[in-house]
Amino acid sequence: MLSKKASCESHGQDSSYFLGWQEYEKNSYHEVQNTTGIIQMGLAENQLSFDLLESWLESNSDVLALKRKGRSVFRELALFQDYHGFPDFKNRLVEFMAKLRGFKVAFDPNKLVLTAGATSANEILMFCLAEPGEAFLLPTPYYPGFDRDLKWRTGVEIVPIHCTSANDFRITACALENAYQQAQKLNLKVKGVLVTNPSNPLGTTMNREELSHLIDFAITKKIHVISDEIYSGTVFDSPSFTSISEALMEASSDDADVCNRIHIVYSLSKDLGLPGFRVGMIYSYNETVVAAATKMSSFGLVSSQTQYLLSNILSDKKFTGKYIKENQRRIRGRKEMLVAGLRGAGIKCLKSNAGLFCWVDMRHLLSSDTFEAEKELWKRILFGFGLNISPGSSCHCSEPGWFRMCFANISQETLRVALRRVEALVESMDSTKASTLRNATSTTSGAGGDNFNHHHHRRTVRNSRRSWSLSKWVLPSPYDDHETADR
């Protein structure tokens, strides 16, 4: 006999978001091995940077090799840790956090705790805050693993917050006071609002008005707000990057005690793109919070060596400082680089600022307005023409037809061949669409025309099905030329 929590299928491991990754895993892409498999455009990884970090860990070899002032620290780092974190560590993370919001606030690491990443910290807020069963308002669309990192384990609720692409999809009083009835109608006690900013899907970051909607309304409903921030290093054009903790300091209200029901989250894993090293961090303005969340921490601690290598890497300011602006640099040149090949395509984006991802409008290549239409075209993306993105309704998104493609997880190359393969599928799509046509103008012929219609509607899929998999996807295509260089 299982637990219930082991035999359940709350995990959201069902979703298209999770599927896409399955079926990738069984058919990689690769420039040599594998030239026809699938290309993983599911993932927000940054890899656009690596070079950098292992250009200074070259030149502080001593830092890798576990030695400090060339005397060995190994013995200090193999001992057990609290799970308090080194003191050390902390003071450069807050740091480096006041510098990626260009010092307009100042962090007290005596208000952070260290989690093994983004998703432990999100989980560890849900349990100090929420019972199971009370709920968490949250924008759409939103990351699609926040089903998972959110509800699984604690029981908690998501509501949705219904935002469109009538206003670039932005957060407004309306939209929060209406999930917040919808919470109500469902009998559920909610107890906070959960934001990403940088938005992931989106990339876009929040303006004022919509942090002041978000503060108003945590004051009047009496609840906590929740910033996920783990994309601020990446935003690249303007507008600039407000954290919610900016935010605070400019509200005026006569509610003292909001303070206490604002948190951050944030990890090195997008800004240093460092997930594998399993670096969180929860950082609130609420003391019983820190201290919980503190001894919640201890079931999954960022290691020693980590906590070493990343302090000694952030301490040097001038490599920092150069490493966030050729960082942003490269995410910028990468992402036009996509929104270009797209262009080419005849398909739009939602204008971004920041993230590794685009939200991609394909409306206009769904056979109906409907979420099943969408579901029938990302798997002809995914099975027909090697591409794995994220469909709109993963992310709860409100309308069908929207998509997030991630690009900093792949090559240049990689990525000019995934472009052509959009090509290629465009290009299936108005084939289609124009066999269609001639398929129903030609009903209105004379005698014999039924048998006609049958026979050549049997040739038109039969072609389609084989477009899938044309060769078009390695022929040469204009965004080939496309001169924007990552580094």
Contents of the next structure:
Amino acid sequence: MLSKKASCESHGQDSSYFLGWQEYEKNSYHEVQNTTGIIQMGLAENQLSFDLLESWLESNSDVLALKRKGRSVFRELALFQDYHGFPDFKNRLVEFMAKLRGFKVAFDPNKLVLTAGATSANEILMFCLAEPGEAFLLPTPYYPGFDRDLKWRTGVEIVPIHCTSANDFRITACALENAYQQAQKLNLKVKGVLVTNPSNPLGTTMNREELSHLIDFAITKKIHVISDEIYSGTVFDSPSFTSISEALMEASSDDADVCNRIHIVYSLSKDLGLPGFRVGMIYSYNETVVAAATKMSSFGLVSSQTQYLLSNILSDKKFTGKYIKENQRRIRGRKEMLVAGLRGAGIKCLKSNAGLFCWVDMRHLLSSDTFEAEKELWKRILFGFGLNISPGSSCHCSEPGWFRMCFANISQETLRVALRRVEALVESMDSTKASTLRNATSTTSGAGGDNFNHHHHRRTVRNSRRSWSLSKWVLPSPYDDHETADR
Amino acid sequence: MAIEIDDHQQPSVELSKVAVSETHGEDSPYFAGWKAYDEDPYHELNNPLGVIQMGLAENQVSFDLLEEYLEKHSEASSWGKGASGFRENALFQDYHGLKSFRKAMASFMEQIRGGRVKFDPERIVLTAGATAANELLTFILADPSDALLVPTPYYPGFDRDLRWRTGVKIVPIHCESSNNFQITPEALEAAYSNAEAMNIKVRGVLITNPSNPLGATIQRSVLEEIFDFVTRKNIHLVSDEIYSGSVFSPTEFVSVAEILEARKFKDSERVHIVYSLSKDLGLPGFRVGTIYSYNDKVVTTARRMSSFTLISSQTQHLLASMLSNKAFTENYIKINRERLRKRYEMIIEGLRSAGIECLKGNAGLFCWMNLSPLLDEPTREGELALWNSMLHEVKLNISPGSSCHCSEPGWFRVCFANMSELTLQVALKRIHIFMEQLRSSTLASNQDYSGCRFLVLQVARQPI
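Output the form predicted together with the partner chain next; the form predicted alone has already been displayed.
Expanding to the full complex; the earlier chain stays at the top.
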């Protein structure tokens, strides 16, 4: 009765990424009201700098009241549905984007297309650049949402470019070529590569070598490059951020035509912490793409009320300069707190210089070097220790044992609580490791995982010095007579 | 960025077919007229000889009511003094949408229908405009190369919204002036057979009620027939009720929701309603559309798909406040209706006294004008020639029926709510003089309307 798109699973809502979210929704941690609830560390939001925005809003109340110099602009805004967007807003956006790139590049507002979030921007680019059944190459691990955003309604396929911890998950020329060959084997025509830079979930920026490989690859294969630079404002440490726009300037001597195939995606959801306002954009050097994407943006325009507000915020150069710096400082502080806390528990992270999360190495906590073991560990962390973190498999990582942990969407105090739970987790693993060795019958199946929890729960309560902290949030096993977690 | 692009180089990788196709429909006269207006827009003082825009179905008659509300209720535009208001709202990107907003929307839709039906806020899916809602529904209800049946004449934007990225086709249900363009069972069957003959699978019927461009509501008996038809064929029914709040008389609109309630929701899982605040509240810039579906799977899927087209939470917050204020909404609906009716009567009277008849309308922001007696040849070319003159000589941008896929030439959609009363009178005056000149000269038979060249000057010099 419904279309194939409606019936298929490509919306990806059955992956662990979303399941963890669901569990969190059922039992959310609260500093006061629900201290045994699940702490959300699977959501890459930036909640660190709202106070700066709030104080700006307080001093600029006429903007909220839709007034300009005392005169109401309500009518103008209410009627403004031009898909070219507010010229003033686009001017401010390209200035802001240039600022984030240290003014090493300049952007033309006429090449900017506004969309309802980066989600919409990425999908629009797929519609513009590929036919159903064609493919884009994406380095793994990648943002789980791409499976839906790039594939669902467009019919485009994703072929992974496998990156490994052997070289800190950097994209190599070899990996690019392998992915391309793999696509050929699958009879898929490759239309381009999509990278996220800074990377989600790695939290690292691409180095010049990687960018150079990428552009060479695009030139040789005559394909597109989409660079999703949504985290460009969250770079808090060296090395500094190199946008593809910069790399392009250096590469242009090799092939001027390649810039017709370079497109940047950006959004205010991460840098300014405003995901609810739905402000995304495509910057393309290709006029035909700009024209087509502009028309397509009709299906997801940015509210004129919101364009007006943000246009005003971004025009306050003093404010934005201050905001960018302070925001980056706070992100760095949080990241260091998480990294130090994890280190204390014997857990390492990939060295990162950007993003709102860390890429955490828990391979040593796996019962075996498999994705089943990773899933078990993830469930144990979620149900046994009340932390929703994203398992690497949901990001299509080729090595089991890596997890993404977000640190900017919770308070400092909550982060401390989370770190204590991580310590408890590690301690419980130390003691269960001993009992696992004794217990040759430990299972690795999904159902067995629950038994694992239950079976070892009683042992760990006995063995752990912190048994009180376990019993508070370990969910009752199926064999107990307690109420379920559906509170 | 100082990269020079060599114009003579061939692009070395193609873009998708969708990107380069013409299905966005932007080359039709609908848009050409817009362009002419943009280049020479009428202004009472600064450009009295300019083109008057009568091709834009916007509602500008009730802004004062909205502005008054905002003045009195600053909390709608801001988030209060508490720390959590702004940040909670700024973070809110849940595709379920703000609960308070969905409730307010459901209640507003009920009020428009005089409380004759109930809407469940849990069935409301929010999208950035009805444009997005219609495309989204098409993705959900049909596969590429399937078809939706749409009665003609229809809103030109549907060619893009329903077809462009979805790959779905539109097969027209031909309606004729002989019965006031009403949809008949025969026309429905004919369209269906037509599709079958072309080996195209029909997935649903999409109606706009009240109709754009007719400016008339669909009668209850016709709605019943349409519903019976889709049930018999086991296909969907999408009812775009975007103009439901713009019906001049409160009792004349029957929503498909009423038909379903009367039948105790039997077979209702095939029905989906589209709505938006762009026309009734005059807020197209805010991008507020909704899908109301009686089908659980459609609701769930549409909700997930709405991720690509969410409404700004800032805007949801503003409108939740406004629309949950019953005193405001009741007053607004009432006054908006009255003002639209008054405008409608003004234009109908003005046209009639110029010797032009319109389809009897009772809703919307436009009237459906019959200029077929003026055509030298009853063809699309004849219509376009007349349209050209209206645009370049009379300086009125109106929409030719052919851009709405009307099967009879000579009909035009004329908008009346997107300008001041004074401007409307200037437009009517121009039409008056144009008609006088036609009657008094033989130029019409040569399809040479160039005698109208000084028409706008004459009007500009006359007192209204």
